[in-house]
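The chain that follows stands alone, in the form predicted alone, written as structure tokens.
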Amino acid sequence: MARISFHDLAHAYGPAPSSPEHWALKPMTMTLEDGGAYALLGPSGCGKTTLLNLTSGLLTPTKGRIEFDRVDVTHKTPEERNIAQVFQFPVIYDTMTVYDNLAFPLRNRGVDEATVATRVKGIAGMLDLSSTLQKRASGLTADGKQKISLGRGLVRSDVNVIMFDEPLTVIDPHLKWELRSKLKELHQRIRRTMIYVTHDQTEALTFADKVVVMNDGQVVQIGTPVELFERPRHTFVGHFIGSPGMNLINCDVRDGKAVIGGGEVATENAAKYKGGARTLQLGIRPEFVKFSSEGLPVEVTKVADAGRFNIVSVQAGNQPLKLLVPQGAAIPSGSAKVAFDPARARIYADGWLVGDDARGAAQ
């Protein structure tokens, strides 16, 4: 196992980057604690796979250094870092049996056959591969082959870190929850440091103890699923986490109070705003907006049934806003007013949470 530290780490695929947009991974400093389960979450192109490949040794950073347990591994190979990596598509030997595929990483390191059998059968049981151990891997479905690939990454007990690069892409949707649960269960049993790359918030939030949210080559927040939902440090996090995402409403701040459409709105942090921002927005999740006899005037435009809740779309002036209304609760039509929970309404200046050291979230 390993405590992984990144010190002023950055990477560019082209030579001599001269502006921020040239960096695939912008300079960042961050520590992943020994034995933790982490997810790197963000849209395609945000830098998460670059960070994963820098960690594994498949890439050498343009600048900065990487440490495993305070030992500099920046220029060490994946073998020297003692890592296991599971890729997006299955990496297996079709001509071997399932048993031999799972046993290969252990036999390659000279592990005795009794230990091999114990490890292989244990992992096979967790991944529901026990009944196929003597079958050739070529005869399995795509999800069966990816289970083998997952098992090959998990079967070793000596690795510093196990990394998963969107490993459930080829898995049937109804099996994804089961495999995520199995990975979580296995992590809780063996407490290996695990890093899981995904663009799917459900995968990240159900697997990880902490989620590293990335956008445009930058780490914008690290936190538990609850922290990311309840206190996003950046508007991107609020928008990306949650379904529907956080409402963002353009506003002003005057005399320490938020102002929308000429009316004052109570917030948690408007009084902390010191000025100087190009853009000011009030952020609040749909769960914390409700219809009220007093508040912000809106027009109801759409109601969508989402099971236990209705997602109600309204227009506040020319700005869209969503509410989550419990099934059976009254929903006005046409003109209405909405009120915000003051403890959940926050001001963001140029995307960052006012009054919070958000830009240092990865430090």
Ligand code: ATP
The other form holds:
Amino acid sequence: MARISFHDLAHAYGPAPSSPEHWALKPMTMTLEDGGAYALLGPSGCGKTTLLNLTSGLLTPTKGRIEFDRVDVTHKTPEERNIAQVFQFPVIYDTMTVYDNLAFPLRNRGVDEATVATRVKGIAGMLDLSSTLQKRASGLTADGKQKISLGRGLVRSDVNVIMFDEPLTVIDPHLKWELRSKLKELHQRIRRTMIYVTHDQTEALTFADKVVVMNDGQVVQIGTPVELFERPRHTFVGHFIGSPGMNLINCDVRDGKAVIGGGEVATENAAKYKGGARTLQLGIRPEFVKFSSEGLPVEVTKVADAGRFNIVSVQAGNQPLKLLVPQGAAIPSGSAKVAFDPARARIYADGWLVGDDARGAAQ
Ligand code: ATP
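Would you mind generating the form predicted together with ligand ATP now that we have the form predicted alone?
Let's see the whole complex now, leading with the same chain.
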């Protein structure tokens, strides 16, 4: 197991990067604690695989340093880093039995057969593969094969980190939930450092203790699922996490107060705004907007049934806004007013949370 730290790490695929868009990964410094379950979450092209490949040693960074337990591994090979990696598609030997597939990473390192048997049976039990151990891997479904891949990643006890690159892509939708919970349970049992790459917020939030949110080659926030929901440091995090995502409304800040359409709106942090931003937005999650007798005038445009809640779309002037209204609660039609929970309404200047000391930093 290892504590992994990145120091001013950055990567560009082309030579001589000279402008921000040349960097697939922009300079970042962060530490992943020993034994933690982390997810790298972000849209396609944001740099997740680049960061994963830098960690595994498949790529050498353009600048910066990577340490495993304070030892510099930046120029070490993947073998020297001693990691296990599970890819999107199953990597298994079709002609071997399930048992031999799971045993392979251990036998490869000269582990004695008694230990191999104990570990293989343990992992097979955790992944519900026990009844298939003597079958050929070729006879298994895509789900079964990917379970073997997961098992091969998890079977060794000596790895520094186990990395999963979108491992549930080939899994049948109804089994995804089961395997996600299984992985979480496995992490709790074996307490190895794990990094799970995904663009799916549900996968990230169910698996990880801490989620590293990336956008456009940049780490924008590291936090627990609750922190990302409660206090997004960047509008991207607010919008990307949550369903529907955080509302963003263009606003002004005058004398330390947020102003929308000429009316003042109480927020948690407008008083901390020091000026100079190109764009100012108020961020508020749909959960914390309510219909009210006093507040921002809106027009109700749509009501969508989402089970326990209705998602209500309104327009505040030319700005769209969503509310989550519990099933059974009254929903006005036409003109109405909405109020924001002041403790949950926050001002973002050029995308970043106003008054946040760790602006843009990934620690
Ligand atoms: P996805 O979810 O689609 O795999 P990602 O978040 O993993 O995306 P990366 O694959 O790390 O993103 O890509 C980050 C950026 O680097 C993208 O702009 C991509 O086009 C670019 N990139 C990735 N691999 C290479 C490469 N081998 N050569 C040049 N550019 C690359």
